[in-house]
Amino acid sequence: MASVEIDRVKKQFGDIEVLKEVSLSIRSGEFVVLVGPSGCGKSTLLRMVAGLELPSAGNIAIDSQDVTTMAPKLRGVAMVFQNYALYPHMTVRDNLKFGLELAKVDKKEIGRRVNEAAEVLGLSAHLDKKPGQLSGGQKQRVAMGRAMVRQPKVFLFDEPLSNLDAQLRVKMRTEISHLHRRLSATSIYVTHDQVEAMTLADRIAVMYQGKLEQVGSPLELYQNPKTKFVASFIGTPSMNFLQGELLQSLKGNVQASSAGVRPEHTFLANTGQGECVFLGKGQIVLVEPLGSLAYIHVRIHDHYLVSELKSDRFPHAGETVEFMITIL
C-alpha cells in the first residue's frame, strides 16, 4: 500500500490546457474514484500517475517518492484498461505470468502468485483457456489478475467496465469492491458513470473542464454539493433546478436565483411529508416505472421536474397534477 500525492499538476497539448493545476491527496489503502464527463481530464490524470504521460507542470509522488519523471515500470503501479489488452494466443495462465517472467521473478513465486490470483478471481478452472473462450466478465478478471500478480503499490483502473453489459457491470462492481477490501490496496478508478463512483468509492473526485470541482465521500457530495455542476452530476436522476426570484436577501433587494431540489424531495400533492415550501400544478409528460417506485416527469410552465414516487399505483402521462417541494 502507498499514498499518492498529486501536487499542482497541469497538462497541455499544444495550446489546449487539459488539466488546470490539479492537487489531490490519496491516502494509503484508499479507493478514490475520478469521475466526470468525457473530456474533463480524468483519464489524462490517471495516465500521468501511471507514467504514460508527463505533466507540463507540477509533481506526483507515490509513497513519498517523487515519480514525476520516473519510468512506468519503476513506479510500483499496475493498470487495468478498458479494452482488457490480453494476448489472444496465450492461455489465461500465460497472460497472468507474462509480466512476471519479463521481470525475472522466480518460477516458484510466479506459480504461487498466479494460483493465488486465479483463486481469488474465480479463474482456477479457466487457466488453460485462451481469451477467445472467455466471457467479457472473465476477460476483465484476467486483466485484473494480471495487475494483481505484480503486487503493485497502487492499482489504476481506466474505465474497466465500459465494455460490459449493464447486468455484468453490476456484478463486476461487486467483485472489484470485494477485491479492494481483501487486498486493502490503494486504488484510483476512472469512470464517467457516477453510479459506479457512488457504489465503489471511499472518496470521489469530481472533475470538470480540467479542474477538480469537489472531493469527498459519496454521501457528502450527494447531500452537500459545493457547485451546481456537482449537484447536477451526482445523483440519478439529476437534481432539479428551478429559476426564479429571491424575494429577500441580505441587502433587501429582489434578485434572480436558481434553486436545486432532489427528485425524492418533490411529491405529488398529499403524498409527501415535511414542511411544504412550494406548491405547483403541472402536466405529466413521462412516467418511468421501476417496480415499487417511479420517476414522474412533470412540466410546469417552461420547467421540467422529476419527482420520485413510491406507490403501488402510478399516474399516467398527460394527467395534470399538483405537486409540492418539501423540506424534510
Given for the second form:
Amino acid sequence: MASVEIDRVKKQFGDIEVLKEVSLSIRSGEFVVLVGPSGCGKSTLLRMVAGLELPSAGNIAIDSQDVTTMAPKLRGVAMVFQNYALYPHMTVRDNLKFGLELAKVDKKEIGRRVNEAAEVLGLSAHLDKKPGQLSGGQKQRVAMGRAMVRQPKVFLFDEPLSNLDAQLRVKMRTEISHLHRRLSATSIYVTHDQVEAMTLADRIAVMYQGKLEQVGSPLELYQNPKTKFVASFIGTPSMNFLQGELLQSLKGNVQASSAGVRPEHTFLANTGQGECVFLGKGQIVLVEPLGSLAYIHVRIHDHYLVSELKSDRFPHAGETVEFMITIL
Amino acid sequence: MNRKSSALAWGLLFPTLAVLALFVLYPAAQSFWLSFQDVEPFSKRSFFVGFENYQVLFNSPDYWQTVRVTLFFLLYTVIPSLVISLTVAVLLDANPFFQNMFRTLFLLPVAISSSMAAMLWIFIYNPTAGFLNYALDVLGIHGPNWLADPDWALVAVAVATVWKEIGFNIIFFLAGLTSIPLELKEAAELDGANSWQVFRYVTLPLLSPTLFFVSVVSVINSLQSFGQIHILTTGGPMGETTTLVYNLYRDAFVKFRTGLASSEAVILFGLILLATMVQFRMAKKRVHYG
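Alternate state requested, the form predicted together with the partner chain (shown: the form predicted on its own):
Below is the entire complex, every chain and molecule, led by the chain shown above.
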C-alpha cells in the first residue's frame, strides 16, 4: 500500500496540451476513479503514473518517492489493460508467473502466489489453458491475477471492463470491489462509465479537457457538483438544464442563466409530493421503459427534458403532459 | 454447391490451372520421367536406364562437392540474412521516424534485377579497381581477389545474395512487428522485463509465424540461387561456387546431359521438400499462432 502524489503534471503531444497542470493526492489504500469523456486525458494520466509516458512538466511520487522519470518496473505498480494484454503464447500459469520469474522470486513462492491468485479469482481449472481458450471475463480475471501476484504498491486499471458485455461488467465490477476490500491496495481506475465510477470509488476525480473538474466522494459529486460539466456527466440519465423561457417559469426560485434538475426530481402531471413548480406543457417524444421505472423524454417548446417515472403504468409517446419539478 | 456454380468455379480456375499444368506440372512430371532415361543430345531418342543417372551422381565426388557447396551457401546466406533483416526491422520498428526512408533504401536491392545487382558487385569486388579492396587498403589490409580466390568466392557470392534478400525480409518482419499490440510490450515492461527480455519473451514468440515464413522462403530461395552465381563466378573458382542448381544448369544446357540433369532436378526437389518438412516439424512447437 502506498500513497500517490500527482503534482502539477502537464502533458503535451506536439502543440496539443493533453493535460493542463493536474494535481491529485491519493491516500494509501484508497480507490480513486478517474472518470471523464474520451480524450479528456484520464488514460494519459494513468499511463504517467505507470511510467509508460513521461510528463512534460510536474512530478509524480509514490510512497513519498519521486518516480517521475523512473522506469515502470521500479515503481512497484501493476496495471490491468483495457484489452487484457495477456501474452497469447503463454498459458494462464505462465502469464501469472512471468513478472515473478523476471523478479527472480523463489520458485516455491511463485507457485504459492499463483495458486492463491488462481483460487481467489476462480482460475484454478484454467491454469494450463492459453488466453485464446478463455472467455472475456476469464481473460479479465487473469489480467487482474497477473497484477495481484506481484503484490504491487499501486494497482492501475485502464478501462478494464469496457470490452465485456453488460451482464459480465456488473459481475466483474463486484469482483473488483471485493478484491479491493480484501487487498486494501491503493488503486487508480480509469473509466468513461460513470456508473462504474459511482459504484467502485472511494473518491471520483472527474476530468474534462485535460483538467480536473472536481474530486470527491460519489455522493458529493452527485449532490453538490461544482461545475455544469460534473453535473451533466454524473448521473444517468443526465441532468436537465433549464434555460430561457423554462428558467422564467421558475420565477423567483432561481437567479442564474441556467438551472439543473435531475430527472428523478421531476414528474408529469400534478402527482408529485411536496412543493412543486409547473414548468410547462409538452409532448412526450420517447418512452424508455426499464421495468419498475421509465425515462420519459418530453419536448417543451424547443427544449428536450427527461423525467424519471416510477410506476407500473407508463404514458405513451405523442401524449401531451404537464412537466413539473420538485423544489427540494 | 449446385452444378451451375461448380461450373463457374472451374471456369474461373481454368486459366490458372492451365498455366500451372503447362509450365509447372508437365515439366515436373517430364523431369521425373527423364531422370530414368539416357537422352541423346539434340535428338528425341532416349533409353530407359533405371536408377543409373542417380548412381552416377551419388558415385561422383564432384557431385558431392556441389552438395557441400550448396549447404555452405545455405548457411552463409540464410542465417545472416535472417539475423540482419530482423535486427534492422526491430530498429526501424522502434524508430518510426526513420521507417519510410530506410524501408525504401533497404528495398531497393530487391527491385534491381539479379544480373544488374551482380554487375554492381563485380565492380565492388574488382581486385584492383574495386571499392572493397580500396577501402581495405585505406585500413592497411591487402584484400584478396574475392571472386577468383577459392577461399573467398563463396563468401563473396553469399554477401551479394544477402544484400539482395534482406529488403524483402525486412518488409515481412516490419509487418509482423507492427501487428504485435503495443500493450503486450508495455505489460511486459510493467512486469519488470528489460528491452532484451521484452524482445526474447514477447516480441520473438509473437513474431514466430513471420519468422517461420521468411525462413522457409529464404531456404528455398537460397537453394534455387542461380543468377548471381552465373554472373559473378560461373561456378568457379575450382567449383567452389558450383551449387546444385548451377551444376544442374551446366549438365542440362552446357553439356546437354538431359537425363542426368533431370535426376539432379529431382534430387534438388527432394532436398527442398525435406528442408521445408524439417522446418514445419520444428515450427510445430515453436511457432505461436495467435
